[in-house]
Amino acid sequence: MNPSLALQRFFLKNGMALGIFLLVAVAFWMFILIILPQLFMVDFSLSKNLPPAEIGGPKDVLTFEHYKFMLYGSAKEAGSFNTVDLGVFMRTLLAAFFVTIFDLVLCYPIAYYLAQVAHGGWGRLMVLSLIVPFWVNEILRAFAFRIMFGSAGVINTFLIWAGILDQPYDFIPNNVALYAGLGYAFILLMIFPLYNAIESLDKNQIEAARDMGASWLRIHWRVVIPFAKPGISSGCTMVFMLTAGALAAPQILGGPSSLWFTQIIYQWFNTGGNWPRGSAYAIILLVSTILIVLLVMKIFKVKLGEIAK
């Protein structure tokens, strides 16, 4: 479509004043709040960690040393990799992947029930019961999970009372609380994209498949899931990106051996006092997650426009 013609239609539809306001608001959001901060981050990541007095001087030159540190650390031997940071990085991405799958498996039947089965007051009550807990701050919810999964928490108390355990099980060091907390933290971002996609599915298609003798498993596999693919892609993208970039939940619910990559970034920015290295690590995490999402979209043949619906 001709851009000038599209712009004319946009102003005819919204009016001159509202159209200008919308364009300015979108431009402000895209450039000031998204593009510009990332450009500053890239600039920081390519700078040396210099004292303030030397910034802008002859020593302030572009360098890739912080990206190299991510691979090799401070090792002097050639080919000696930074196993600590690389291990945490890979573990973070892998954990984000499993949390995404966990949320998808958990939320798909809930979204289907809300979209195709629940009606009237019961459906509204279910939606409200999903939303209300998220009025509580994320940090408070993380501490609530730590209390629940603690040695003297509700879960251990119930398991001992039921005779399933003889002594309390420490969920914190074994990362059970962490993965449960992360899965719960972003559950709405999985449910509602699925709900929006499944709700628009014509029930006659399901009834036709059932009349032809298809089992429920085959109906979901051949009818519902292909139709809900944009919602699945959107929910998985948001959950994966936010889980990989989470900080509060890993800080509160993580055990001694569950260091998250964002915690390393936080340490470089704060206790380490090395903003360029923290910026480089943040850029690596951002680019890696985007590339993984684009690769998965290509494998499952999902277009970017479908996710944005």
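Being a predicted model, the structure only gives us computed values, none of them experimental. Note that the rigid core is defined as the largest set of C-alphas that superpose within 1.5 Å between two forms. Numbering follows the first chain given and starts at 1. Compared with the form predicted in complex with the partner chain:
- Core-superposed comparison between these two forms: CA of residue 298 displaced by less than 2 Å.
- With the core held fixed, the Cα of residue 16 is displaced between these two forms by 2 Å or more.
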Contents of the next structure:
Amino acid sequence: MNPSLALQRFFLKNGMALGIFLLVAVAFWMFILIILPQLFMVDFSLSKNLPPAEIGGPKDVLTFEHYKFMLYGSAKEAGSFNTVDLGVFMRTLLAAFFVTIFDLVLCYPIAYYLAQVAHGGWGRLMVLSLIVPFWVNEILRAFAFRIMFGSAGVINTFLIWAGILDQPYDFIPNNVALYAGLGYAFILLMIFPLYNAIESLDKNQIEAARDMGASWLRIHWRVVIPFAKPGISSGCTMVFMLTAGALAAPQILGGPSSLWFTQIIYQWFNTGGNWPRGSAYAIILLVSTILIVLLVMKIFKVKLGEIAK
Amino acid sequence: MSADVELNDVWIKFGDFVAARDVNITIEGGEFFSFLGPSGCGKTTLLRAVSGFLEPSQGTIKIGGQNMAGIGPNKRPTALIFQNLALFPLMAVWENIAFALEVRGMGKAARRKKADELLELIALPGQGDKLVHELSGGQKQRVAIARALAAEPEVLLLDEPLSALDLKLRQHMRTELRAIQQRVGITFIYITHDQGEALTMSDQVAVMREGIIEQVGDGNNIYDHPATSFVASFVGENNLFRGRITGIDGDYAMVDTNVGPLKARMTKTNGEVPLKFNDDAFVFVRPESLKFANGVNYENTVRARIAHQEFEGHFWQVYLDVAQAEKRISMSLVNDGQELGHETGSEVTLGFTPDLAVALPEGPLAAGE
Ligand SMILES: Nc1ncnc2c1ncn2[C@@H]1O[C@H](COP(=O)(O)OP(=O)(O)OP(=O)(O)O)[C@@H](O)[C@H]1O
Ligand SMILES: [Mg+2]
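The form predicted on its own done, now the form predicted in complex with the partner chain:
Next comes the full complex, and the chain you just saw is listed first.
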């Protein structure tokens, strides 16, 4: 359809006032809230870190030095990399990847149960017990995890009482608490897309497969998972992006020695006082996660449009 | 291979609700057996019990002489065709058909070959690579049948598989289904609320009402010798006169009805007539059994006024008002090239012989009667 005709129809359907409101609202959302700030970030990331007086002056030129810094650090000799930042970066992406896989494995059975098996009271109770903890704010939840995983926390106390451990295990420095906290932080964003996808699967298809002798494993592999693929990718995308970009959980639950990449970004903006470098790092994170998501989608043959379903 | 199916004293309850009540049925191997009944009477429920998706609350189901209690749907020699077909939308047609073979671990080439053979059988050769949504309703139907047949079941269970099709296609698929059944020679258990379907295709029909099997018999038997008022009113058109038994004469009952005394045949169950003196009774007469008396001396006559007549080509449908009857009655007369001979509005005498009328105990009627 040609755009002017489409626009005409759009106004006919919604009326002038509502039509204008919708267009302005969407435009505001897109440009002011999303694109513009990101453009500022790009602009920042390509500028030198100058005192306010010199901004706009002759020294304010386009530079890739912050991106280069991420790669090579401040080292003078060629061939030496910024191993600290790159290491943290890779570890963050890898950890986010595994947290995503962990969430998927954990949430798939729950979502399947809620969507296809549970009916009435049980299902509602389960959904409620999934949602209610998220009324507690993120920081409090992270501290609660910290207390729980602490050396005198519930988990250690229990493990010692049960005779599994004879002295407390340090969950915090070993990052167990961090991964558990991150895994829990975005669990709803995994469950709901999965639930939506699986819920729309006709029960009869599951029964038909079963009737033809399929094992449960094969039913999931051949019928449920292919059908739920858009939900799986949309859940994984959100969890991966948000985990890689999480700040509160790493700040509170991370061990003293281990940094999350967002913490480095935060440091550049905050204590480091170098906004351009922080922006460059943030953009590197954003672009990398987007590329990874697109790559994985390509591998699993998921189209972008399907995710919006 | 075909297996016989036996339901003994089967009850199925959902909480307090009884969906099937004391069902006793024996289905011979290789038979085309239909369950016929109105929506919600428990047909699907019964079929799900045979295929193993639910266990009867009481009673036993045997397939090929083997008790099926505790045997899951994936282990039974049955294949179910669902009311909505439930084809796998993300698999190609041939993968759908070969799914049961995939489950058994057959190699891809062999699966493909078998699927192509089945596509021949259902008259869809060369369509294996299509996706399900690219097929027409009738084609999907046939793919669902092929998918079920691929599992080589001994009993094929079909849950109203034709209900989503238009009339023309439905009639065509009836013939097709019957032909497929005769070719593969396995037991078909077929569910429908369409009596035409049940009567034309089946060797045996069980008529159901609210979880109860009202009658089992072949099409003729059900149509001509209904065992209950429900069967008489549900299967085919029937005119109903209410009355009370004034006498029994062998297989015939004298009934004093609201349109005068009528004599009608009774359907025996277990060699016994179902009525006795002073019982409340229904007399059913089929539209095609009614004739204009035109001076002939019939044993049963009814005075009526022609309200309306329709010419249908090979027959006339005539609607008449009877003074004391609560409902308009109808008669159909074969078009034998003669004029009908009576005008709308005229008073006529209708006649019929006792053999063409059925007296049954008063009982529930099909909705709309
Ligand atoms: N899982 C269930 N729980 C409770 N009641 C049920 C359940 N399944 C079926 N019923 C009830 O059992 C009765 C019979 O249902 P069934 O699906 O067998 O009807 P049907 O004869 O197949 O009807 P239709 O022709 O509409 O498909 C209905 O009243 C239905 O509400
Ligand atoms: Mg049904």
